[in-house]
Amino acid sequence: MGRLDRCVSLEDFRLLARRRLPKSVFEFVDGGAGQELTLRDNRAAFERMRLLPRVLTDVSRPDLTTTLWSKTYPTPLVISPMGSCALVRPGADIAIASAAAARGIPYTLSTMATTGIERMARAVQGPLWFQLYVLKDFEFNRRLVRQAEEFGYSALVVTVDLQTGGKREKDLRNGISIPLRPSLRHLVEGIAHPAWSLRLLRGGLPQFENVRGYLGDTSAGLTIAARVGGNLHAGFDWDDFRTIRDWWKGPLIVKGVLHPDDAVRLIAAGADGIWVSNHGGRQLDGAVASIDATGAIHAAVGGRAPVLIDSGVRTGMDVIKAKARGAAASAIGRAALFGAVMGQVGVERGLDILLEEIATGLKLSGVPGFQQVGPALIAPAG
């Protein structure tokens, strides 16, 4: 625990991951698309915001609860869907989900997760959501949705900003590809990080379990993922969305929304939640920062559905700022995965740091409860 005790922020976990992971793997997780303009602006936009705190308010018992679809959650956090987690550490998916479940935090399982829908449901007793990448084969999409329903996932998250894969220049330079093709560079990196290499050898190469057998292919999961990448449904449209809406009876959240007009139309088409996201800066480089898009979307939705946000959330103050812009919950991806470098205890420590920061931030802002955070907490620009 000694090394964990020295981690006092999520940035500390990022720096620890940079030391403990091969450069190509770290940059695969940490990097973004193109020139990484959006990746950087996701942080810069949060950092530009300033708060105007109040005083002489009883903040002795800060309330971190938030409400989504008439259900109260103990924290305003969600875990974002992430694929390839096992590249960081075998079993990282379940480690993150278990740590989240113990704190009542919903875990969103990715279509491209390295743990399957059934296995995750049997391993974790906590709120689980399933994220769907829409593939050309609609019968396969339907099979995934039915499986998520069968195993008790309480919400469906449909990602709409992956018409094709973003250009990840660092991955191209580092030779990180799917399927993984080990090179001399990777061998040298592996030798320089023996603990990581040994864990990967013991755990086996990651398998993208939810798409095993897709198109009748029974080969290794990474090979399947390459085939799936070529089968993303770039023609996904409003009629297709309504079809998916008809499949799912519970809350349906649409992830990857940045334009308020799209948010309004999605609510009219049956969406129960809007997840503001630019995919962590990993898709369209030059897209607006998520926090900068959130206020207009919240205003457009007008309370008809909850707004969530991801992309750039790294501190408890970010979560409070997002709520001031209208986000009922904030999702973290990389921040949780960096904690997983140290296993489940690392994720637990990272989540607790974030929750402590939210509680401290509420106290110092003079706001007794998270749900009472509003736009008045944001200082006027200039």
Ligand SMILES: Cc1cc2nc3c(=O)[nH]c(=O)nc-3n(C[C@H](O)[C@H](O)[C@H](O)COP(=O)(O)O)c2cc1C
Contents of the next structure:
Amino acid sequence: MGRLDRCVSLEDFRLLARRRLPKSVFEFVDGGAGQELTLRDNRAAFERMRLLPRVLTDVSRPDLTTTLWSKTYPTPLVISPMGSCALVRPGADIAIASAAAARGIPYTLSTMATTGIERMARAVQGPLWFQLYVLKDFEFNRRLVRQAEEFGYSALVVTVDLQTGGKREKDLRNGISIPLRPSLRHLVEGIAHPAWSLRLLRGGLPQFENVRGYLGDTSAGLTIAARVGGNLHAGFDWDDFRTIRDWWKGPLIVKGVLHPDDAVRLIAAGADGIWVSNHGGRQLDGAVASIDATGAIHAAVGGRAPVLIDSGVRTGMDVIKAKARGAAASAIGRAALFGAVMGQVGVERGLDILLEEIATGLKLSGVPGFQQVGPALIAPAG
Ligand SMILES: Cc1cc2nc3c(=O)[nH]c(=O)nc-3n(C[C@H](O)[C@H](O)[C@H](O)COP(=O)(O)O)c2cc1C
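Got the form predicted alone; could you also share the form predicted together with the ligand?
Shown next: the complete complex, the earlier chain at its head.
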């Protein structure tokens, strides 16, 4: 039995990644901000929820389809935007996007992706969304959005919870700073993980292709990532939001919303979707778990726009619980990236595990179709 066959849950992929990656790279992906209160609570909040299943409901053909903006997708999964993926394995973005495309799962390409908008669109046939980090330079923002439109990206995701970088203590301790200053520690870690090191040497250091040229900097490596980090638009406000809304004709989703009042105001300002997220516990430490924020947002939005969620989704049951709280689709970040440590086959196996778990979960909950999962499935606390 191969290593991949021995992985029966996404947690198994995480443990495999922990063995395969240098400690500082694994912790860069796995870790959260501050004391990791939010990181832990993202899991704990899912784990606290209990279900009240029904019986005799004919679940012989579980239906996983979900509809977003009058388009029906075969599954309720989305891939969260992630920058720096090539640090885990060269080509990781394309590996994840290809595995997702084969299953009709939308892949969200980050502004800080290590594959550019055009290269990704040429490599992958499936649904692609583009995620924008709003930078101070609006001409640059405009150019990225225009490029996403030109290359057929079908939704724009505007991330609003990165007013500045969260304090990632593990990264600080591990010397994972931007710009990266290679140290003896990194050399020792690299020697201890020769397969990872060889791949990186062959594939080259991560290139942030979308932001090449920003502020006239023609490098695409870690120096430009640092410049972008220093140029996040912390002054981003409602007027700026309306400007971006005017640029994009298709569905616009706002990612990083936790307060129901913001969700309501965003929809009034033209947002088509609300993506409940605390950035996987990587930004504001102490922020509410995404799953705990979802019910109130769903109620406040009142069906005017779909609600999506990420942060802590690791099992098919999490996706069902999120739907019971009102999330039409669940996005996964780390769960996909840990699969990519093993290349595209790893991501494929991880996604199939998740989809099988959703199908089994629906059957055992006595709900024939994902769309029918509602609040009645949640057992009252106590
Ligand atoms: C390595 C890594 C890079 C990320 N980069 C981005 C990014 O570029 N843009 C963004 O909006 N969110 C980014 N995120 C946050 C994810 O989109 C998502 O909100 C988070 O990973 C969800 O939590 P989960 O990892 O528990 O599924 C990143 C997360 C990770 C782990």
